[in-house]
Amino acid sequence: MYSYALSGLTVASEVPLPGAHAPPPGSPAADVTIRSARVPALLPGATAHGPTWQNADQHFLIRIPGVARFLLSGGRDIAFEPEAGADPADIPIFILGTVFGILLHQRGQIVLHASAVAVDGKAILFCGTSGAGKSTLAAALVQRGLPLVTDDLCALSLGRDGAATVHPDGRQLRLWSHAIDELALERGGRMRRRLEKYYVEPGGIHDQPLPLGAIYALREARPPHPPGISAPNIVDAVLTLRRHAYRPRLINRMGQDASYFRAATTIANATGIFRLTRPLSFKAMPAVLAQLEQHWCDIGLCQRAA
């Protein structure tokens, strides 16, 4: 079994998970086990379902066409069965993304489609849909000396006092080829065949839980939205966080709407949810980073990137 640290959990896997790192010394026994096994095509007693998935109490069955079927049980076990003709190298990619995100939902955690860096002892999150530039922005900040907390998938939990904690993910950045070239980073292994996306080893990783510092929802600057950082009203802030949940359509079907509304309201009131509207041009990146650093000072996080 291979051992990894993912979203604050220790994971034991029968298959290697590219881009993931080993857990810190002294980590507890595995919270999650990943194994190859027979997986049914149908889930008995399913109470909710979609075109490729079924949910029944503590079990979630999902099929990735042409790749594998996955059965998630109790937030602790992932079983997979490859489909005929599948490329075995594709299976870990979906485990690290869609499948693990659903497992975190199953464990009752708040899961965002976000990347994060550590600033002055707190986690700063960048949310957005695929292609919004979450990983690229995080990579640019890591390049300037800030530790990476997580990339693409971010798990949070709320304490009894309402404080939000961000759980580190411990995996490599995953960047498109042009972003690697523009940032002058070292290209690692290719994620998938015929896909110009590669693993990139960050300069530093923060591997301990961090309090949440702020959340920025990314938006491209184009009319009628000028560049800048703004704070939406409480209703829009709550809707923004809910919209950037990982696989948001599943939240309602898994009975987690109330949890996300409570978390979004708490975070918006206590920490801050902001909109970061910026040009996607790499020429604008230095100005965007300077704007972020100034905003961190404005909200009480005055450590600047090196």
Given for the second form:
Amino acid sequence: MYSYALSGLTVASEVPLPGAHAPPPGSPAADVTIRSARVPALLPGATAHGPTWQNADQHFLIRIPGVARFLLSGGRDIAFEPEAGADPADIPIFILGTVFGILLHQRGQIVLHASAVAVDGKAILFCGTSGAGKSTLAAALVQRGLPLVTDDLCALSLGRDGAATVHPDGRQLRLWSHAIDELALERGGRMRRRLEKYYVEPGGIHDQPLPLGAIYALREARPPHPPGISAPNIVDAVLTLRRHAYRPRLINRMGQDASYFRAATTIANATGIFRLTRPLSFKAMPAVLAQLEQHWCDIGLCQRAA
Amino acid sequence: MRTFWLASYPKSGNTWMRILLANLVAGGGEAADINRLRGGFAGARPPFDSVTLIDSGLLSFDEIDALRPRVYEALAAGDAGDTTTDDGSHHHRDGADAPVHFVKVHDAYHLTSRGEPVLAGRRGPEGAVVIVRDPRDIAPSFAHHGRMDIDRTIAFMNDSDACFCGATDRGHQQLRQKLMRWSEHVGSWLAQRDLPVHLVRYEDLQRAPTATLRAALDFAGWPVSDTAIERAVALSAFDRVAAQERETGFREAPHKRSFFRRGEAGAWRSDLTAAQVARIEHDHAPMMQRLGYPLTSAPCLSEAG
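Having gone through the form predicted on its own, I am curious about the other one (the form predicted in complex with the partner chain); can you provide its structure?
Below, the chain from earlier opens the complete complex, with every other chain and molecule after it.
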């Protein structure tokens, strides 16, 4: 078995998970086990389902067509069965994305669709749907010397005192070749044979849990929304956090409404949930970064050498 | 609620139709906000990720297409997932005040590699209002929208591989949408036998908006009074939407350019050179004639069929 630390959990896996980090010495026994096994096509007693997934009490079945079927049980076990003709190298990629994201939902954890960097020892999250530019923005900040906290999937926990902690997953950046070229980064291994998406080694990473600094929901600047950073009111902040859950429709299905509500109100009051509205062009990137650095100073997260 | 496609090649009046529909249900004599138009959009990415739970950014175009029918089935069943955004884009589901949910689509009616209609065939929306426009008027409008010169636009309109968001080296906010050649696009919608189609010509919508809109609504089973239609037509007049765009901007406009440009039928006579007109007619003569767009030159016989 291979051992990893992912989103604050210790993971034992039969298959290597490229880009995931080894657990620190003295880590507890595995929280999550990943192994190859027979996975049924249908889940008995499913109470909710979509075209690719079924949810029963303690079990969740998801099928990535042409890749594998995954059965997630009790937030502890992931079984996978490759589909006919699957490229074995594709399986860990979906385990580290969709599958682990759903597992975190199953564990009742707050999990956001976000990339994050560390500023002054605090995690700054950028939330957005697929294609919103989270990874690209994180890559541009990493390029300026900020340590990477996570890319794409971000687990949060709320302490008794209401302080939010972000659990890094230590993964590499994953970028399209166009973004790599535009940012003049060095491309690492290719993620999938059929996709022009590559791993990029961040200069530095932050692999310890760290307090939350701020959450930004990414939005493209288009009328009637001019570029800028704004703070939504508390009602919109709650909606924003829900909307940027890793898979929003699982919040309700997995009975997490109350915990997301509590997290959103606490975070909005204690640290801040903001909207970052900006043009998507690479030309605009330096101005966006400058704006962010200014905002961090405004909210008390000043980088001494910005 | 019933769901119908609002299908068209780009720059053929789809947005105008969506504004008309929005104004049918807008209350209080106020024009509908062009930045909060109703209805869904088949090219939107968030509904795909929400319905399948799979990150579309990790899938190839063909893998996405293979799953798209499942998404439109869910959409037609009123279960497109948590797709609301806070930027007013394409995800407002019609309220109880609109008995029909129209979903914009720019894809040609094409099949997956396994031969299934990407748009879900009979298992998706129950019919399609297909809007067409004279390709000679589409070309200058499309060129303006896409910042391409007119000749390149004419070539794009005659490219069987033409699509939106088709570059494989980058992420896109929308799904890849196959447009094909203009003639193929329109032909694919008219030739499919899965869904009933109601054809709307942009030029008829302009010439006789009330009767043309009435016929489309009758097809979709949306009962509405003549007064409401006339009111919607008045609120959707070109000058009014162009004024709204000048005031607030339009989220669907190209960067730093206006969306509502001329809104005329027949402007090609001044917008295109004779050679450009001849090229479009050469490329698309049979379909143009079928739709009642008279050619200025004799059609090229080799293109027939």
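C-alpha atoms forming the largest set that superposes within 1.5 Å between two forms make up the rigid core. Please read these numbers as outputs of a predicted model, since none were measured by experiment. Numbering follows the first chain given and starts at 1.
Relative to the superposed core, S27 undergoes a Cα shift of 2 Å or more between these two forms.
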